[in-house]
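Next up: a single chain in structure tokens, the form predicted on its own.
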Amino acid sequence: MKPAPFSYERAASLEEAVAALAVAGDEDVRVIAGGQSLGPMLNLRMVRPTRLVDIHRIEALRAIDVLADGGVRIGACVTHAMLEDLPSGDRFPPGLAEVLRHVAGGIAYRAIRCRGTIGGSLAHADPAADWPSTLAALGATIELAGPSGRRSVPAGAFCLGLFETAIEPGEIVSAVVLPGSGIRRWGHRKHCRKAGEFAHAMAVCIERDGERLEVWLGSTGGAPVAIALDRAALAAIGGSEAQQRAGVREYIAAALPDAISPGDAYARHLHAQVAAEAVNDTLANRT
């Protein structure tokens, strides 16, 4: 199929893009960046906007900057491939580049990663996407630009449900800001029936010095879900390595919120298993 007719505008700056949305009137205006989600929806006529505002070539949205406080600001139009190809070194806070490279490298296929953007993934808010749960686990904030200026929303509160976000009318995701504190240990797992497809369950576990250990679950059918972990309870799980891993899985299964796949024993088992693997990976990572 082909898209329904629409007009097209390429914005030269973020301000120009915001202005284009502000004067939309009765038009159904959509922002397009990489187009890896919006493109198929247009072709299937699941959405029929009357105008598209293209922000992909705005250079300010394609930048990755280290901030004065040690944090990192990633422009909304930075592609998954750009994050997958982050260089090694001491430019980023400890552990952050490794997490970003790992997660980005597991998204779909390289051709898609070369076009798909981190901001577009967040704005689309597919529960099975990798970035919503990862950025929530990393303690990121999502920067939004709109007619009233700019504001920030914690990544953990940004996705509200299935394809639902905290974006207000006229706003555009402009950047992701990550904190400057280093990552001590981390783990990331997801379950896909075949390589490159959306995950049926995923989990990201992050540990920072002096902060609590928690795991964020994705692919829940709605917003990412956090489970706070009791360090003492995890430390008390003894036995052989196999027994320890089984003990962590039982602990996660007991802590799994009732709202995740209620009545679906297989799905709940899958979420618990993937989350336990991410936690076990984190605990086994001594670096």
Second form
Amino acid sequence: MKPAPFSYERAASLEEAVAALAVAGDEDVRVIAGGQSLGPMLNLRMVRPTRLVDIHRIEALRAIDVLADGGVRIGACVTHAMLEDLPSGDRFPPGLAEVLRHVAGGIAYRAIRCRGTIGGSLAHADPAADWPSTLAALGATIELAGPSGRRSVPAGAFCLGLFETAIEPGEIVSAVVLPGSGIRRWGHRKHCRKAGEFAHAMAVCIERDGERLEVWLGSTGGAPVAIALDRAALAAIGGSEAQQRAGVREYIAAALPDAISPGDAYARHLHAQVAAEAVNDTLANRT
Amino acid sequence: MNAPRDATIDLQLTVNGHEAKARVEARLSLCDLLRDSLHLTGTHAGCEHGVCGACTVLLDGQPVRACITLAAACDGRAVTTVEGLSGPLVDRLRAAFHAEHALQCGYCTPGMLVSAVDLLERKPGAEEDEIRRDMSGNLCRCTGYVGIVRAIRSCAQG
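One more: the block was the form predicted on its own; return the form predicted in complex with its partner chain.
Zooming out: every chain and molecule, the one shown earlier first.
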């Protein structure tokens, strides 16, 4: 339960970190921020890097800035706890701080949230992580820094599969940029067998005026998956409150993409149920 | 693998208010630094992959898992272990853990106390369901949760 030996360097700036990632020979270099995913993998020797580049002290990566266009830029090394503790009365677009506080506060345990970072969670791309699906639904872009400069990737196209992302060799996640448009209603639900455990199903629903309802599923075993819902069809579901909720559940069970846990009726039921809860929370504004 | 064997780092940090210096391997965890180098064996190593919470300590006042925090990452920072917890809240928690039989074998207790101190400092009036949720990252294999939750609740305001 101890890591294999490696060498360690702490980068003082993003430029220094990118330079440190230049690999020589048969080196296996990994970036570490909070280490809340990499730490267990090192201890279990699931990974055996020869060198770690620690970016968690880079001050520029720990900033949360409101941009001129009303958007919000969150540095890669901002911890889940910092987002859980976002003060009220900030200059964030309406609804955004509530979503971030709720999602961040539901990640694992406080001691994990105090170290784990939003950028590290994205780079690690565990299918059960909360940020990949949430940031896709929020229409975020992921900023990457590499030897040939900076580039941005839409959050919905960032995760490619199990532990697989759009990060190219030598690149580091530097920030998450969230759009400035306000959120009208939202819902986020996940199913864990124990509080704080890896989720078996997860869904987030974001409603903005004049835009399509963004509903994304996490914990799919691979990349987050969007489900297309017809707002008119949802609005047409009538009856009592209980009947409406059941109607939404039926509609989502029918709309669940075939790629989600094919052949596993129980898993598909869980995904549909959790997605329906997120959508029902949104429609009822019960959040 | 040609992992470097001489990857050592010189550290200086504050542990329970005292300056500590150590030359450590880069792969050493904060937990092993505390226990094996500084002989502070109150911090317990349980699962060693961040699940059980027995190794929870305060790093610059915030709870962290010492088993998945590299000692090298703590250079220049302040660590508080169960040995260094003090103050009126800690005194009340200690008495409450005793009164409510909140420990059996005691293995989880250091982590429980550190997490409980952090919980009550952030949420002084925490209700039982909130305490149960917030303490869910600390496992007790004697299943003494009823006593643990009761002890923490008795130290909450209101």
